[in-house]
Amino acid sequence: MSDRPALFSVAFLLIAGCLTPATRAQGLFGHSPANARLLSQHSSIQPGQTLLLGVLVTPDEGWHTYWINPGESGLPTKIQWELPAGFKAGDIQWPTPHVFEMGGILGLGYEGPALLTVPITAPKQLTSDAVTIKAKVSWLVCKEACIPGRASLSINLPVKDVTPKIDPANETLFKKTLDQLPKPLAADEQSVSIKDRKLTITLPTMALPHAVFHASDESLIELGSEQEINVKGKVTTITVALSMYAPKTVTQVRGVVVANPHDKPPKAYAVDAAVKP
């Protein structure tokens, strides 16, 4: 990992010193402009198996949060969990960015709340009539400048050795992000090479003329850098240029295929795959 990406986010904290000293400490360590929760799906925890939580980080109108690669500038918002004994927390699993434009400067991420849904797998045994499950939560919000923020989270849950039920509160709000997230790709939906030093990713059941690939690891691919997309038939190809920050050897590509960025919401792919020889 190069240190450009690291760079950028200083230096684009530098430029949120047109913030007022007082407006940059409330920021830091008082109020944000955006707000945290940490939610269920569901009303309990049976032993051994997997619940899903999720943190629903709620910018002001007009601010944004970032995705897991956060583009030129910014930071992805972090969980730090604090679980019980036995209990296990999962990746993030992150809904579709979007691009946005500041100063000149492209971000990925989301302007208005987003549920961060992240499986926790309980042990199999379970003493406890209940658990209280503990998330401290990291964020950058921007809008002319950009705030970080900070929440310490908890949820207490009943135990019960039954097969949980959705919380009725929170199932509508689930259901849209997981409906929402992108899609997984088998293996034979999806294979990437890199030649002279561009990536060249193959969709070979699906034709999306209109698509944009976004790569998880932010030195990758230039956010914004061309992309050229060439449908036949059923079979897409994306290929881009390599960023001048890449690694010089490229293992596995991650990342999500929008397929179209003005869909609203967008249909969306992730890529994982292991680069060809």
Given for the second form:
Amino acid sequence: MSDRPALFSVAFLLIAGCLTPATRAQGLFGHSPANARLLSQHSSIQPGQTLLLGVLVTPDEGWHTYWINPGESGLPTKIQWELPAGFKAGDIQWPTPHVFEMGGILGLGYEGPALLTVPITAPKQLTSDAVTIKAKVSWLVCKEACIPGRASLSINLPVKDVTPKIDPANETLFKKTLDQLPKPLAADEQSVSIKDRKLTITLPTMALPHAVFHASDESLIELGSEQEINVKGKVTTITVALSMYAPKTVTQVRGVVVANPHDKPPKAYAVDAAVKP
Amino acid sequence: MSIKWIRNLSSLAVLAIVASMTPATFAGVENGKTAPGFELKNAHGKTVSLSDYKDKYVVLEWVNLKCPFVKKHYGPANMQELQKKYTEKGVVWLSICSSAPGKQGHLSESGWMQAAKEHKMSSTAVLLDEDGKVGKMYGAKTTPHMFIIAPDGKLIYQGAIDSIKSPRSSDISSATNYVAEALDAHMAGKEVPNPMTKPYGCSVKY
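Could you present the same protein in the form predicted in complex with its partner chain, rather than the form predicted on its own shown above?
Full complex below, order starting with the chain above.
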């Protein structure tokens, strides 16, 4: 790669940095072809309640960022929260990933903007009128090349002891994101077993002939390995070999079953089940 | 290349087999098996064969000097120090570049001569795998991706350079270096503690 686009990008970053200093991204090695913003679904915080914040990571056209399991290369986006006393952050609610391919190597992630939503719980006692929540976000963004980026983000929200109102500026984005999140399966809608180093996921209430399973743990199964789908009535089973990197003993399996990867957007279901002995 | 989905539909049960999306050209190698032989040109244009290094430890390091994960280890000279330390102990260290011509990290023979000097590389040789045959034969997916062959020709390690998947050099000191760990253990007649790890980094630019 020539150094010229990088120099141009640095110049662009300097200019863009003056315009929106809080949200422009910094690459570890110069400009990152992605930016990140910290958004809130609601416009205030109520003591003792959980609110939803979201880190919106937007790669430049043609670039992508990664899911919790990045696939055969890459790195997932990470959020490190700096919360006021008494606040607690939950896990990232990862949107359904896409599979992409570079030179025969497969990745899982997002080819467009991805809102990574995280529930944040406020303490019951809040004396201040407003709080500032900070997040250090780091990501890897790749096209032909990969460039790590990071941003220190913050958001200021007023504390009000009333039911928070949805922030109209972010309403559409949050709604769309939440509607498209993998739907958590109930305990009786999923089961997982492992036999002869083969993982079988059973969905007893759904016929999904075009399903694909992606594990949250990147070492569990090899992305792109053969998945055998068997549908009998309303029961779908997905069988896939464990990867050579899978641990000797697997006790819990988490991931997503994408109903049909060709759908736009694809429906997906979140698997989280203990492995049946 | 597009991702291929092959489905086999029958009337009662629907059996769908998602064809392997990974091109079959990624053969991969198994620990404990004899590492497959190869011949590649080095930066001086001389053909190097794996069989030239019989009865020696051989480290294969997949490299792309433009990749941030490679820079992580080359910037503070972590990779070069490993190369120096182990080649001084008689280990053969082959840095292999499988970037195709025109792709990121690809350099000509003379380009590699210069880059090796600039980066103070202490590899035994830099090998050019422009058609990606050797990379795909070993199943090299990332840069870096590391393989260790014991003096008996068998593969004893494959995977990541170390235990912290990040592009930051500041993480190196707190990570376990799997290559050093495997070489030290095997040389001392001990079992390799982590013989297979999932590599992390940029995709190899085939």
